[in-house]
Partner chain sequence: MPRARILGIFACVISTVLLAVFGYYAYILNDAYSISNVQKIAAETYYAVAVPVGMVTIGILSTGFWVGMTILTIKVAPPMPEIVEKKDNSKFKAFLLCLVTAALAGLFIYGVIQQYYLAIAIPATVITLVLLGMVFWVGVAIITARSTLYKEK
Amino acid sequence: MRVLFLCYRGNPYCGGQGIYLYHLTRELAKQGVEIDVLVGPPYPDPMEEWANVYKLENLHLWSMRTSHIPYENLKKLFSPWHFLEYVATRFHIFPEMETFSMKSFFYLKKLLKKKQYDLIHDVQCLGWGLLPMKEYGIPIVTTVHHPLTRDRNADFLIDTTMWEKACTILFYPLTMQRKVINRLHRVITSSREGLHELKQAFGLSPEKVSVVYNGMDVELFRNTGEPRKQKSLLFVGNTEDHKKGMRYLFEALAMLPEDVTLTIVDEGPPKRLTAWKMIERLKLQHRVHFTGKVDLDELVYHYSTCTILVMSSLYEGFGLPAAEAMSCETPVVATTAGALPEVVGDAGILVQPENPGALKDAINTLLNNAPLREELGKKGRRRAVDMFAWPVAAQNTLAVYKDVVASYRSSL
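Model, the form predicted together with its partner chain [one chain]:
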């Protein structure tokens, strides 16, 4: 099978789609799929061992003042696509998905003169260009981990002025995504919760959606064997994101004994102040530690040496930190929000969201029961390897490809 991947940002360090592209294509290639990739900047780490990579240019004009655009890029601004992007970004519109999809449409026309594809796999772009692309006679599958309506609504929670709200509305291309997603052949999402989310956000029929759980590197996320700290809670995520429910986590911590501490893998003050203000209000400064940005090895160290990972989320499209912690044999206390129950399963304790008392009780239960922690840790590792390893994700994705290609060909 020959598959063309489209990904408007390919670097694994600037967003989930880059990680997804890199690992999924590698595993699919191992399973015999021929992979070509059309990708925008920042470009992915070298993938040439298993894929043909075609790079499309983008000047990254979003939120960049004209006077700050590098001279080398200014020279290119008068080409039609770049100028269109320039005009759109001056009005706070984020045009990268639209222009990437249109550029891909034209580039694919050239590619098809020498190549053939059984399927096109779009990674979270959903640009207008996918609609004319259907006319090439190739079925198109897209992956959407969660609809952008979630991000827009989360932004609304922290927008304080009319101007900020207007910019948020203009930023997210929801109208385009709603039109495009309903016209593609199949949508892959990473949880059963996603079925409901996509129906609510885009009116997408569940029959058009296939659930394939996210993959992760279970070899990298493996317990390091170092001794665990006592009564040390861990949170991994963006503390500025309202969906993370930080307030409830801090309130639970305030109710726990003084010797229980919390490590947050994220930037703290002075860069990020939202969480810090809550910490100050609850007088928890001496019990909370921010690590700042960490590399993967450090992240694995934190997972392996903490006592419990806590996720106080109000919504999670997947909840990757929970899966990563499970892979490191760390027990998890999480809320029942979004896809967390699907991810955590029986490898942790689940509580209702927005309930700091329940969160405190669950943490207390685990802190005072070492055998239970060990049992949940072992279950978590098993669950992570069985359900969230990249080979499993690739196998399930390939099954979706085969189904889409078969039903597309039978409909001709």
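Give me the form predicted alone now, not the form predicted together with its partner chain.
Next comes a single chain, given without company.
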């Protein structure tokens, strides 16, 4: 089987779609799938060992003032797609998904002169270009980890003026995605919770959706065997993302004994100030440490040496830090928001979101019960290996491909 992947941002450090692209294509190739990739910048880490990679240019004009655009890029604005992106961004529109999909449509026309594909796999783009692409006679599936309605609603919570709300509405291409997603052959999402979210956001029929849990590298995310720190909590994620419920985590920390500390794997001040303002308000500066950006080895170290991973989320389409911590035999305290109950299962303690008192009680329970922490850690490792390893994700994705291709060909 030959599959063409489309991914508008391919680098693993620019978002979940880059991580998904890199690891899934590698595992699918091991299972005999021939992989080609059309990808936009930031470009992925080298994938040439298992995929043919075709790079599409993007000038990243969003949020960049015209006076700050490099001269060499200003000259490129006379190209039709770059000019369209420039004009759209001046009106606070984020056009990257639309233009990437259209560029892919025309580039694919060239590829099809020398190659054929059994299936096209779009990674969370859902741009207009996918609709005319259907005329090439190739079934198209897309992966949507969670609909952008969640991100837009989170932004609405912090918008204080009508202008800010208008800019938020313009930013998210929800009308486009709603039209496109209902016309594709299959949608892959990463949790059963995602079925409800896609129906609510896009009116998508559950019959068109396949659930395939996200993958992770369970060999990399393995306990290092180093001694664990005592009374050390860990949070991994973007503290500026209001869906992470940082306010409730900090309020819970304030109710815990003074010797309980929190390490946050994210940028701190001066780059990110939202969380720091809450920390200052609660006088927790001496108990919270920001690591800044870390490489994977250091991330595994933090998972392996903390006492508990805490996720105070208001919503998670999957909750990868929980799965990574479980793979490192670290117990988890998380909320019941979104897909977290599916991911954590019996490997942690789950509490209602927006409840700092419940978070505090759950953390206290684990801090005071070492045998329970060890038991949950062992359960977490088994669960991660059995359900979330990349080979498992690739095998389940390939099963979806075969079903889609068979259904498509039988309908011709």
